[in-house]
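The form predicted alone is given below as one chain in structure tokens.
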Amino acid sequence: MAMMDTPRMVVGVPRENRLGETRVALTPTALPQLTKAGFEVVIEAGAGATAGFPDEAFIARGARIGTRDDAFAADVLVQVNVMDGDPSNPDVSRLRAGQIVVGAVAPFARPALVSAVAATGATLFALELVPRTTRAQSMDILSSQAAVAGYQAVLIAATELPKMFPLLTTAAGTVAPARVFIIGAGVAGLGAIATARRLGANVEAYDVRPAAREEVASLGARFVELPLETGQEEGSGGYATDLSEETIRKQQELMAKTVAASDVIITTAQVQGSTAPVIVTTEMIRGMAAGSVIIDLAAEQGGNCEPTVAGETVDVDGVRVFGVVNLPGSVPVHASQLFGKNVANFVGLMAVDGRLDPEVDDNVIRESVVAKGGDVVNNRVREALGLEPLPEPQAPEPVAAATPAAEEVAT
């Protein structure tokens, strides 16, 4: 029997202060998973209000409501945006050696933030680096939030387009369906395809990965075939990788006709750790009919469209290009529920025999850590900071007579 005076591990959830952020890192539905694993959860008062979760909802699921200091005093601090994405955030000084910080970091875009957290001695996990494996799907915030963004992008387009999406046959005549072109058939793109199809649009989609063809077709969209050698059979860890400038130029030329014929374009192409590829040029946009709409989901990475400005709407000869940011934050209830479940699954990996173990032998934990022991430990972030790379860990010795049970399986 466990000793009654054994201190419980504490998870702290502070209120998000980043401009425009409405989500919360944990929701009441995720709490039982953590409390059963031996955690106590402390929520800063009002942390879930903008996401539709009052303090009483957290209390009813076993959480304690406290101050911001209470949340930051926890063993594990979880945030949607770690330190609001700002290395000069005063909250950085609240961190301490041995504390664990978990959330969205954008480590390759914000290496200074990783360095600032590392200087406190805290251990920082960037959930964007959770490997894209079957086992880790339940912890993949990029996928869960992209699904929300893809859905919401179509709704914005349908509202802004001066046409209706579905085919309508009426006594006054027939209305042709809107033509929607989705560029990028990852999680966000597939979500956009499914939503546009449900609204009745004629949907086409393109992805540099040939393997995406079947997924696009399964949702009832037509896959746009471009005779290009992209070398993207799978990409790295489920992500697309950079194309050469020559390949991108040819891609633009071949895609121009499809772009010109579209009423709505939704671009979702992003490359992990790099700026987004510019796929749709201003000249291509000028070929579209006035009133057409483009939703650029890669705006925060620089945009897939040449005129995109993050957070703004740009008019190009009557075609509006929306540089949308934080679309999941516009649907905070479900976006937070999904994010919170990802977080609870991830933190639960570190609960071992009633104690907190950030060194647990688990590849999801190993690949997600970017700072620990007072140092930046991810070599790609170190490179961005001008630091010498750390030695890569040696592969473990092969185990003789391995059994199928020892292999990684879906959970």
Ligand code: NAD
Contents of the next structure:
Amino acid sequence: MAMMDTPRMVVGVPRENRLGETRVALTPTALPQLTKAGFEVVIEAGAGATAGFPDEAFIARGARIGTRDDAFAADVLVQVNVMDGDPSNPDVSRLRAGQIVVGAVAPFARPALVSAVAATGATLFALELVPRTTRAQSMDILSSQAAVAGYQAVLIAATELPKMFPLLTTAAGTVAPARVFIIGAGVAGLGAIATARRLGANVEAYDVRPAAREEVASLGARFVELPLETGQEEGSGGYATDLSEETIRKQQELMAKTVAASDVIITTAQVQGSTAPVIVTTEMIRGMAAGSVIIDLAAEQGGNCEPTVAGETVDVDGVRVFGVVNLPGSVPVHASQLFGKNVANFVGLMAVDGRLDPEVDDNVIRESVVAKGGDVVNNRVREALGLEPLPEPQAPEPVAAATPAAEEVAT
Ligand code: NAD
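The form predicted alone done, now the form predicted together with nicotinamide-adenine-dinucleotide:
Starting with the chain above, the whole complex follows.
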């Protein structure tokens, strides 16, 4: 059949409806990649406004502006927060069988939502489940947004701390650099280390993964050695695994001295899919000087600090613990630009010979799909819903030249 007879595949970008969300799921810079792959892009009027991208900027890159219904009529719907809230979100009833929905889903925290989307017959992809491999890095929204969050966390700490970050030698005396301690040296942690170093702070960092030692040192920070048997060698898909209660208690004990000596602590420790480990106790915080600042990036996962409350600032004897949420939303231009590129790369995987193929044989697609054909297809989500597990997918056939470094763990 001639290409001109084939209707164009349409990507729709509705306006985000989570309270306080400023980002948009696609930006004008990512559009040409999709149009070249044969997609038409429909943006709900005003969808990019809070992120700094007016409708005209999308039109200039080949998009069409439409209503919310126009955006929802698309073959592929892309959102920063997919179907925000619970299954009663009226957007769920706009979905139809065969439609593809892509974005951040929080599928393990919202199994009922995944189930409701599955019931519409739509195919749902949770970008949080994109594997942490070198090849998939360009689609990894957790990494792109965490890098932004690490940077922003340091800026918040720098403005809230009643001290300066850099060493300053003046005729009136010398000011010592601030001491910044980063706990968890993954994507957000390394971003925080780099930013704190650029501001001239004296930076220390700790992570349970021994491989983090070199990364920390390469950014000019000192790795805090805690004589602990954590068993966190590389090989768990780029993520740390849970520590025993006893190891965590020992970690807290050994870390207390570094915590007490720090002006700023930024906590970013996470074990994917688990609640955040509590690493800094209220008692440890009481050992810090009044005026010190803690930024807890893991607040939404329960927090790495005992007193953390997501979205709030808690005062512990003059030390303020910031339970920050959605820091990428405070720099929406770049956060959206990175998110949009991740989305375009992901959607591009499904464009095969000018057609849309959500069944394309690709491990990134396989691992991130959570609803398909009217059913919930992720076993962890099924377990949360009390459903029988599905047989694990068959071992993938190697795809020639398409997955050269597929299982290589990202650094
Ligand atoms: P990551 O997986 O890349 O890094 C987490 C690091 O924590 C890993 O290196 C891991 O080894 C380490 N870790 C795990 N358990 C530990 C322990 N007990 N002690 C020390 N280190 C430990 O994750 P990331 O992408 O950098 O995200 C970090 C956190 O930041 C997550 O909780 C994420 O949800 C959060 N985050 C928050 C925002 C926000 O706006 N608040 C935005 C993005 C990410």
